[in-house]
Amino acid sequence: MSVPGSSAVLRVLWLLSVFGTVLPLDGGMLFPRESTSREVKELNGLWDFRPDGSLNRNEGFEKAWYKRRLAETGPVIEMPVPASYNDITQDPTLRDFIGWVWYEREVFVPARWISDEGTRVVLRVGSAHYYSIVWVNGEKVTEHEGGHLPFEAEISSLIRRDPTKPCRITIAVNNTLTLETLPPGTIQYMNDRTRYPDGFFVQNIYFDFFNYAGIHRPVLLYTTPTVYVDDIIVETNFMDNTGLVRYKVSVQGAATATLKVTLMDKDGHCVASSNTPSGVLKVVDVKLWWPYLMHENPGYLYSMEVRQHACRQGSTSTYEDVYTLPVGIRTVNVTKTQFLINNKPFYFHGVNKHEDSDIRGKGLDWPLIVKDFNLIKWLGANSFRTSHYPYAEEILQMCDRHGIVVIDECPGVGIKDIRSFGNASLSHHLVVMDELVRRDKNHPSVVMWSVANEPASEMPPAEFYFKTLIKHTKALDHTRPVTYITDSNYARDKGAPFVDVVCVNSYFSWYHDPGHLEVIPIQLNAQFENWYGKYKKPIIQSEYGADALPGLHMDPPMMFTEEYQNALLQSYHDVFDQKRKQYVIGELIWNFADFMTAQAIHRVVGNKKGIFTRQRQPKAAAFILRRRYWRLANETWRLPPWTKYPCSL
């Protein structure tokens, strides 16, 4: 992790010597849920905030801002959490700020949490971009490298030292990207003082979305007993009408514990139980987890209640912990030509998305999440890909409940420089996949892992890099296929031999041969034939599309008009209809909605490839896609009346 400035490397070494290196966590990462033994206190709201505007971005460490209230060390402003900080103020320097920013909030911890020594208190940050250091009452409790994924620390002993004082939480966040981060980037210093002011630098990025920063997901305090359920691993299968749930429960804080595992249906009836920390639960007359539009009861979830009793070592006190995990019973398999869910062919007709909206940037926003799910189901889409990073776990929980299938992608976007294929980058990438799989392993909606998007996979180091990365991911989770997103250059791709599904992005008649729609049938057909001919693996068209400015019309169609976007999509769809009868197993439009990017001469206030505007209003292409997706669902699964199929389409 680097800090902007001429002596960035020295500062990195200093930070590592002071705070220690970042290592992957040993324990689990269960989503915080309230129960009879657990409580959750949200710390969302307004925090004190200050960017470190010093030339070296290091004043906060040099003057130890974390040792006292942030307001006592200089001016602060109010900043909402969760939210990106970039679009909150009218200050253009904050919108494009690179370096350390500081957040702080004082909270009162419930007295019973402090007085009960049998209670663990954990501080959890849902995600922050990209490097974070956390202090409680001036003492460092954790640090984390990378955005998009949660991190946490137990703070019980710290808050009990002086229970009369509020708990002061300080979080420093740095959004600097280097060639060894995910995503990668570089800092470029402009030293010509006839053209640039003193200390001027820019963050170069290799991805096409805005580099939003800040604390993007909820900050929580939650409790567990000191002997607690640390992790649960679930794998599911079925034979005939019997569901099989293989599970493993990990308990921390005691050498031995008594467990009661109960699997309940939606009505709360027990369908299977066990008293062992691992085993297989058999469910008679199982209700499988099915994707949206594939079954009359999609997204069916059982509840696995884990109830643990134990004595802490050296204590006579008994501790009970209760944790309930939603469980969807389903299988995923891949053949040379098909993607199978519950042994039936599944065709991805869905979207690519971004966590992106006005004002809050990438901050978690429930009204937006619910609106997006309503639009996805209105479209007749059954799937999406978390382009180009892991989305909030709250979104995956919605997918579980609604039956929306997910390709879960890590932040490996923009790996373009050969130096980003080195050992340090690979080591970090492996840790990120550890964290991603640990967080999302139990979500039935997640059917495939994506380890990167459009890397420079033709470079010689890519073969070892992706072979290692994909092998590691399969070792973490053998129940799901692994892919990465490539482009149409099949001949020089070094990583494709190791994936289970080929995911291809192509923008014929847009970035290539712009304006010439007539080339799409030829080039898209050749793309599919080349990829399948070489690798004999099923193919998903993981991106395709064209920018369209809402309300811009022209006939004959021209680029950036809604007519051109429609015509381009239709040309792709004609080829999809030929190939989906053979080995093409999906199509994901780029993009669900317009989104913000860095300022550039080829972007007019963001990327306009959405079929919805950034404010979630439909362009003409949304209706093209809606007619297609409902038709695909009807042709593939012969939808009965329960689907509310829009016959008027």
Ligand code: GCB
The other form holds:
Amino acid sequence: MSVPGSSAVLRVLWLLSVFGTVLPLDGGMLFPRESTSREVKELNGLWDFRPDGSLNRNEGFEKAWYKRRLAETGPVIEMPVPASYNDITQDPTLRDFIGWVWYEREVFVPARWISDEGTRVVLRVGSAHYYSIVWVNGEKVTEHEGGHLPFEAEISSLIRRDPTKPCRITIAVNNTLTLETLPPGTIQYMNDRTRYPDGFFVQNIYFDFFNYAGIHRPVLLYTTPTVYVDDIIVETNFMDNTGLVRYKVSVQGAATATLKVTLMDKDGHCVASSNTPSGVLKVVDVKLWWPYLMHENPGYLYSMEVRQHACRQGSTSTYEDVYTLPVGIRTVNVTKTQFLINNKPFYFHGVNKHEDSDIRGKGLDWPLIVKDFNLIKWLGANSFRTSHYPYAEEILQMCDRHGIVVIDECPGVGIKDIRSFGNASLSHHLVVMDELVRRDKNHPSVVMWSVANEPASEMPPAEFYFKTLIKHTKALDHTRPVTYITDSNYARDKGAPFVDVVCVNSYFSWYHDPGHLEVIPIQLNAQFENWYGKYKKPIIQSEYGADALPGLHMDPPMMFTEEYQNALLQSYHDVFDQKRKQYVIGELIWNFADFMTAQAIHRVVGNKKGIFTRQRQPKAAAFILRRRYWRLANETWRLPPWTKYPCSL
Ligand code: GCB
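Taking the form predicted on its own as the starting point, write out the structure of the form predicted together with the named molecule.
Let's see the whole complex now, leading with the same chain.
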């Protein structure tokens, strides 16, 4: 079984003089939005589905399943999109399946999209884990490596070939992880026939969450005119009362286009405008974008409407395209001891999450997303880290609107094997950062990039690897700090010299000295002093926590009880309270909610370090954190009556 080689990403170096920034990807990947010139047709719902159960997992390609309707080449079942396929049926082989699965759906494309040659039709997949190949009416239109970022293909000419036919979309998805994928993994064949059945193999992974697979985010068709706004980049700043929005618009499909850029406030009033493809908009009496609980009006967003008119070469028709981008005006800076948002010290009191829930696995689910935001706000959390991969862009849009601050992490989790520090791995990691920054660069909620979680950063190749990766990320975006999350010893860590903020995970009295809560004050204090002493950079406790089975009680506390989880958190908090006056700039609990993992002797149906259960019910620890987070917010900002500060806390 094999995973195709890395996709042929067209690497066009595109120098943006206004920003001094290099964006090495072709095409902008703006989030598909409806406007007077753009339509969106969602293809969510039930798709035909079949895993390729052949021994080499290659039957689908050998028999060209994409050439005909999937139902004509074998049995199919109904599979919801978006969703992971693993937990949908009662079949354990599908839950644990490794290899290619096939999805197919037929869709009628509106006649006008086909007849109007001035319309461009694009097929977009929000994300599919891990490697995808897409065909339309039997013709391959694109392939993509990586499970957490969108990809798309223009299919206008293809669907115009025979307008009478419905458009048949086939997507083959392979979840195999190798030493060079991100995250990495290995396939291990067990050839001892006295112990294993014929063809037996396992997927080894080096991360602690279930390797859910399938089409995880919405699939859609959208249109643009053939001359269209391909990308918008904004960078924001302010001086005194004046907001500064530096922007750059890229247009595709015509050599010249006229543009009108209008920035509107929440009430739709124009506050600044321009008609050049790049420039700086000045906003008097600016309303800054503030985090939740830092201001009475957090998450303030302006709307930047880009209206473009153009003629195509050799044509007299004119094309109008309209795209509206939400824009939050804010700054981010890091000093030796502080993280500043709009020049004010910001303390991260937040959570680490996963995209994870019953039945859906990692599939995007609006009720879950909205519930999670309600819980985050109930907790008084002001931030989260997208551990351990980029979350759906829809979630970042919620963060923008609600003022929830995000550390945006790429899927560099489980880089433990020295072979995963090689050139092929590094090149792919750079491409993933290109794709991540391209997608998320305009979100005001995103304040820092995390390029990896707990890599073997003490290994010799880590120095070159992280130096290159972090330098590259800074070249992509010079406005945000860059970090990776370490669990390595301060003395041995090779990448720390290159990060802007030190993010440390530690599990004292859990994985180390289990049961001995009394070690926490000494060990945590030493951790902070050592890291700060050596690097003089602000520190975030990016993970800490303990498993607790809801309803399991013991006093004095024992591991896995709710009492132990509480006591452990409180001991950590005592140290945070001393150090946050110095250089500790944040604390992120592991984890917001219980989540599924691979089966293992140390996991009882998943990881139970959630302060909420997987069904989002609070454990006792949720109330401890709630009291703490509201108190922290209140101490820092002396929350006036505009907050819904729960007085009973
Ligand atoms: C970690 C990892 C996280 C795990 C967690 C744990 O350090 O970053 O992915 O789930 O520990 O609970 O073991």
